[in-house]
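Next up: just one chain, as structure tokens, the form predicted on its own.
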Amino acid sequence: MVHRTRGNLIDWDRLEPLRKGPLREGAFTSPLHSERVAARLGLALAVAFGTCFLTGLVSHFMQHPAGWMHWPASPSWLYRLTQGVHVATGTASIPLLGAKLYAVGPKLFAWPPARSLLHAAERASLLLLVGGAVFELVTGLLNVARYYPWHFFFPMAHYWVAWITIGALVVHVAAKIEVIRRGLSKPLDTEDAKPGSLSRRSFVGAAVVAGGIVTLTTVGETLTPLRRVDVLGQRRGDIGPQQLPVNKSAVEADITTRALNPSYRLIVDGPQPFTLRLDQLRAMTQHTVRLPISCVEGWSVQATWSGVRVRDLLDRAGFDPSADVHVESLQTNGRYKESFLRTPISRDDRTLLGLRLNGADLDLDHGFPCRLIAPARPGVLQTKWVAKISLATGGDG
């Protein structure tokens, strides 16, 4: 067997030798490995993956809004939401992905590798598939685990490598259309599966259990109601100070002798400028709200938190009421160390510089002497240890 390409004679015979084990020719006996299961799972894996997708992008533009994006205040539920089932879409994804893949190992390892420079081209964007792919599930996990073996910004990473990873699917799609189609237009099994062999409606079904008991045994991290089975999620959502999770200590943070000196000022910084001491704070109408905290690894936890309005304080600067606003925090290091607030968020009833939590005074790993709490807003922009708010002028504000 000759091939040609671009003038170059290549003998696909003479390099039959290199073939060894999962390459070699007859290597792959199993029913298991069919179009019929491949198509299947790739509409399960489809589904999962680009609802995971959709809420990720959700996440990524809640954190790094465009000029005219300005997200609803209601429902306050909204992040817990959308960023619940990016995790939990993601996590069933994982053995779904396994599955896909072995299902369609043989066209991976098919001989020879190229028959054209076309195919040579096909073959190739299936590696930023399967590879976009694996990346963005692995890394997704160990984030969800908090544990970052890698030298690179995991947010940006993982939105640009699902663009290039969804951009590759949807080719993939367009370019095998007809063979899926063959695919799920026959039934699974046509005849009786081997003496101790799974057969292929049970493989396929074995994926798709597998994928919604991880995901029963994760979501709680979101669900509440469900926290008794949560047992591989990472976190518990009444475990912490306060019965509140904790990301990222004081001391970690380095904020623990800023947070608690005694002559702590809390600057707003508007037309009419003003500074406030804590106890004029906690002298000022005091509003109680109930919101969640909703982090970026997929876990929430509602809580009962009570503060100062931050309209009441921007109003009593004179800010306009379609002002950006940009909050600062005492600490001085670390990507979150500050955040923005649009409207109509800005000006929502509920969006508070809390100073209670739970019926307590704030925690210091919870942002004492106040943090920022407001709707439908992921937890990375809840700002801690708040020190000023301003008008805002640049950012992703």
Second form
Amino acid sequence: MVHRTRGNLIDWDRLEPLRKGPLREGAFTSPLHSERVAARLGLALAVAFGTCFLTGLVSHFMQHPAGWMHWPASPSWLYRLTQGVHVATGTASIPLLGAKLYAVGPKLFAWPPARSLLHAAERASLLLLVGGAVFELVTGLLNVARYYPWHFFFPMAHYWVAWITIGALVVHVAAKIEVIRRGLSKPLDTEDAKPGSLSRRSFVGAAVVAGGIVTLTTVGETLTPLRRVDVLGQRRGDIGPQQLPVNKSAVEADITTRALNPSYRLIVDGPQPFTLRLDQLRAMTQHTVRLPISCVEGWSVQATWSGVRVRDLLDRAGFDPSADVHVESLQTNGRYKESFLRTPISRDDRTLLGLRLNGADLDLDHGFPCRLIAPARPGVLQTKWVAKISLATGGDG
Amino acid sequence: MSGKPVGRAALILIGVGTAAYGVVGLFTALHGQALRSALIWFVGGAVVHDLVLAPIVATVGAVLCRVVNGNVRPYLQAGLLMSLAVTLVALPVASGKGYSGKNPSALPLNYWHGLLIALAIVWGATLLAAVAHVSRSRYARARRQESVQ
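Alternative state: the form predicted in complex with the partner chain, after the form predicted on its own:
Complete assembly follows, chain above in first position.
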């Protein structure tokens, strides 16, 4: 809301003949193009994007913790919750963003295009906001659909564009605060609403209902009671080997020969290093836990795991209890062929080298001969086909 | 205009700083083809929305206003808008582009079937809203007539 004429570099009156088509005064007559609609949808989107941003940060820093970060081991469903909320909120935002952009659409053709330098800067910042918001929702949706029609590494671009989007959102709220207050203070529909046209209330309602329907038909992939209506989710919690979905199969990881090799040995490399055959692992004290697999792509399932406590292995090898632990897979390539464990998760009773799942030996796709299973961790860090446990030496710990 | 110009200036500074951190981060983390691809998707999303999606929606809306009876139109508009949203969300999984036979538990459902179910919910909800509105206005009319008599 800048009302200065100072800084007006262009004499727009002389360019008035260019004002044609959607640039004409009164080109958009629908009552839906209203600050009353925009303020309400904008508020909902601000809450949704704020939630997506914070839960996204949780996911990012669980996977790439700064040196001082030690994530808690409890509640074990922490990541299940944050990432489920992240994907569900992003999905529900799609209809809301569409409706918001429709409500403010005519502003794209505002005349004069720029009243001042500040006004021009504010409008340019909208490209960052709209570009960023559409980028985040579209790339997130396509990632969940496991479709990557681009040349960048999705998590990296999605992460950095999130900072751009949230920054542009803060600028937008600051610039529009009076409009937002005014829009919210007035009722959506006025008495003179045209009969036979979609009311503003119905328009906002339709956006909310559409958000509800896309949530209802996808969120069952993480919210077990809604599993039966999960008709558009990337996963169904009970479809997969041993009734559990798989993020990366043995065939995809090209691991079958090595995982089934009878000469398999787990290497535990500490001050007192040792190796274990599969039958020796099985002969150790076994523990059973109920822990979720929670995928970055938003699905999660609780399962029953049995195996050897990682802590027992670390103590036997003479690890310092506070040490960071490096877990490596038999996989020779792929971004998730290794992971790192820190306290308190590395010392937690429930952090296992799992040998059995839901009462049977681990399926090859779930990481046979053994896999890491720990509480409150993204699934990609629950390293499968574990070959070696060692002391972490710097690196992306 | 603003009651608290200091608070607003602080918000703008925080926002600009945050966005700048993202821009620097993006340009540091991505290079060459990856960076170009990310920029194309960044600008492309907004451009496709503004130049393709929005004009189509506006045109369909304008056509509906001419050819459809005013009593039905609001419900048709709401139903179509919701259908568009649900279809856009379902298309990536329904397209089957991400499906790989190497991991059958990923994308295991018939998503065209799922989309039909979601559309049935959309139009069921729309019909329900229409019926509720008609019965409400009939009731109101009956009440008015009673009071006139």
